[in-house]
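Shown here is one chain on its own, the form predicted alone, set out as structure tokens.
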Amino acid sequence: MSEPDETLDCRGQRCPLPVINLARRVPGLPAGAVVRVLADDPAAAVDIPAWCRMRGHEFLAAHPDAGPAYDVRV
């Protein structure tokens, strides 16, 4: 697992807060940056990839044993 450009710790937050916090952080990042979202809400496994599809960002990977963590390229 390579290191992301930014890590967003959303552990303990329930849906929809991890996606809202990701959406708030993205505008401040350069194109192509990788954000790792740490989110232990089970809904994040569905919500983060769906948000990527809707917003045109690339969902790179889920790391179930690392937080769980989700990598997104903006």
Contents of the next structure:
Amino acid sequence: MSEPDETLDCRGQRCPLPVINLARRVPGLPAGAVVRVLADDPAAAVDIPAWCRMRGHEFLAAHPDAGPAYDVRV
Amino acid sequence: MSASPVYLDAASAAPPHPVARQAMLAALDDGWADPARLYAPARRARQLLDAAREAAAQTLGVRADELSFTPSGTAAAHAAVLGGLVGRRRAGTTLVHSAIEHSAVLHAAQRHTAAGGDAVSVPVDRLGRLDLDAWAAAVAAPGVALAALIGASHEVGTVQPVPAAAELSAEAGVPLYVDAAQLVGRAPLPAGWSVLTASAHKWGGPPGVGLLVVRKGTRWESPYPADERESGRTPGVVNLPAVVAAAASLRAAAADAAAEAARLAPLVDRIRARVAAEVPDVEVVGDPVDRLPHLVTFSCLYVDGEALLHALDRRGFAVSSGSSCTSSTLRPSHVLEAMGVLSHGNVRVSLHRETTEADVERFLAELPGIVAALRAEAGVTDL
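Having seen the form predicted alone, could you give me the form predicted in complex with its partner chain?
Below: every chain and molecule of the assembly, starting with the one above.
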């Protein structure tokens, strides 16, 4: 698991807050940056990839045993 | 300000058909005795039960002795899965099922795996359609006792390729169970199944009546302790007034099904098109063409599903949701998860025989403002 450019800790947040906080953070990041979202709400596993598809970002990987964590390239 | 109520959750429970009410009242007076006994009131009850079975079987195009009434659609689904596995235990211990089965089927599968059996879940695509190649491989594997496929998704409306899945199952010598809860009384039944279940309150019958159909020649054994009722397929005396009401309303619903589908399908098309066009950042899910006539599901980005249901309820709209915050388990719908579509801010709208065009128009007129207000409140409007 390579190091991301930015880590967003959304643990303890219920859906849809992890996706909202990811969307808030992304405009401040340079294009191509990798952001790792830590989110323990089970809905994040579905909603973060779906958000990437709707917003045209690249969903890189899910790490179910590390956070769980989700890597997104903006 | 109170708004007139608009009930849009027929997929949970359709409002009772007027025929169901009449039949239930008549049967309460005439059908209270135990139909298994040997005296005049019992014979009268027996006649009512036989007539209800005959009517329901005729409507479904099956033999009367293939059809049993169960205490609910869930009980019928449990019996279908567990009985199908018991009946074929010599062939193997694997249950193959789609990833989008009703929770009743998945819970029966969990019982089976907890007892040492196996279950194989077959994926669906983004539109909620069964992956037939994966299905073919799964049913052809050694040791498969039963395959289970929902006829059409109760959450997103996508109709499943039952005839093709049935053919693949038959080639592998595996009987197919079809959960037809959203089809019976609304759409023609597909061909090729060996076991089928349905639920009366989905077609306008009373709650507390399910149908279990086991075709002749199917290896199926009751998973319950022995009981002589309902051909030994489901234990206990049936709720006869409710069964009579279920059969009467099924016949009425099936007689109107084609006309109702022709009326409701364009209203669902309208909801699909207008929601996508008039609510920003919304994902309308499910197959747009190969779908149930009365059901549509969409998810609104950044919106809390529970808050959305409450806001709609305050405006008089009754709908359901597959979002995790609306479920007791706090998990998103396994159907939305299997499809890989947005799960929060989810709304399922399902229409019925009392739904009018004006109801749909009022929903469509109010929804964009309700979603916009929730987004403004959460400060997510410009994200």
